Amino acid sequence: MSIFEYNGSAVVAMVGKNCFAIASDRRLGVNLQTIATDFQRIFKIHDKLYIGLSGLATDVQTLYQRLVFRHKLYQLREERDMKPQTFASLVSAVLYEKRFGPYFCMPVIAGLGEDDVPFICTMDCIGAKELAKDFVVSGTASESLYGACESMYKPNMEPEELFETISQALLSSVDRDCLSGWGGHVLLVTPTEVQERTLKSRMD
């Protein structure tokens, strides 16, 4: 079993009309044994920028703390929040400098840039970026997430429809992956507000 599958994870980000949603499952396991059912994988960088980290749970928490530290230094120096594109480059650089002993994480970055244009991207554990205009997925459930998102996604969705779409995609995908699940955690970000919701799913 790959080290990336050790704790199990499912993270997905999806773009709507001047908004985006990012969602993850809530299971923390050790191989097939479930340890916790409220594990956090989506983290706030600032009001319009979020990162989801799939992969090894210890590295998820370490990497998040390093990224918060780097973002705070940027805020002190520049006196402004980081743009999503800039933050993606920062994450990529942080991962690449540890390429010979990498963080076993695959980040999903989602944010609202200038003029509230949504930006999403994902990368591998050494920082190779993959940009997308519609959705990005990561984690042990990524194969079934790709299928569900491909069939459910449509462009320029309003926030409520986007929430419904990403929730159904996540829930139907984690049912097909035994290493992720136990509910979901969805953040819906628009230019004016952030809605945080918890999903209930099959508890097995």
Given for the second form:
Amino acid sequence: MSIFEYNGSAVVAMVGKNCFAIASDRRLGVNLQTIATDFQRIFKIHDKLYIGLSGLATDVQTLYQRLVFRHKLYQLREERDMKPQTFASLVSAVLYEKRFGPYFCMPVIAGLGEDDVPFICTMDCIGAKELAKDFVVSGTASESLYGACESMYKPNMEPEELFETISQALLSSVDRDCLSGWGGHVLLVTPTEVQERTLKSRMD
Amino acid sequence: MAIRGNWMYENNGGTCVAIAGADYCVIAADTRLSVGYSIYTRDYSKICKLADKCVMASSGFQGDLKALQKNLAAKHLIYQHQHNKQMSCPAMAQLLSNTLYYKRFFPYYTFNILGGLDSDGKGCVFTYDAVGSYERVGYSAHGTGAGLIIPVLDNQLKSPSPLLLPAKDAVTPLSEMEAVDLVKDVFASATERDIYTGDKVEILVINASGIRQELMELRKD
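Structure of the form predicted in complex with its partner chain (previous: the form predicted on its own):
Okay, now the whole complex, with that chain kicking things off.
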């Protein structure tokens, strides 16, 4: 079994009309055994920037701590928050530093940039960025997520519809993956507010 | 076929899907035949009509599929001579299972879906693995794009999912038009993300009046 499948994960982000949504599953496993059902994979960098990390759980936590540290330093020096595009480049650089002994993580970055234009991107474990205009996926359930998102996504969805779409896509996909599931965590971010919700699904 | 050492198979890619309705059955498969990163042809049918109300679609190694189709057609002909009637879909399902298990130790590398109408006129779909293990289900998909398609069918068909326990009668309440539209949608989505799926999709609809065929164009890249 691959090191990326050791803990099991599913993360997805989608772009809507002046908003974005980022969602993940909540299972933490060790091979076939489930250890926790409330594991956090999506982290806040600042009010309008979130990062979801799939892959090996220990690297998820370490990488998050390192990135938050770098962002806090940036805030002290620049006296402002990082733009999502800049943060994506930072994550890419941090990952590539470890090119020959990588962090086993595939990040999904979602944020509202200048003029509140939504920005999403994903990268592989050594920092190759993939910018997308519609949705990005990551984790053991990524193939199912690609299929579900491709069918369910429409451009320019309003926040409520976007929330419904990303929830349905996540739930259908993790139901077909034994390593992810045990509910979902969805964050919907608009220029004025952040809605955070927990989804209940098949608990297995 | 490049036979390296003693590896006797190759995967020709492609995806097939079937959905069972109250009085119809939809079966679809793309028409691309590939090997590695090359395309052999854009116009290859993976669907075979085995009996009046019974159609089989398969993905996997198309050489084995051709042999399997010939085998089943011959057995069906013998059945017709002996019983003076066509085989029903559940009977053909059992025959296919036995034919596959007969080659348990040198299998047909085909992942089959059998679709048709049972003796009550209700849609039925039987899904198989390579060695003949089968189950009657409400919908199924096999092939390189199956992982992309199945979650969408789970979500959209509003029929009891095969994952539920206890197992329920899994025929979808959707109408025939809605089911065909859904099949077209899922193939379009699978084509976007799977390199082995594309070119065209051949959709067969089996209902009381017979078998209707439709071809839809897909992305060719």
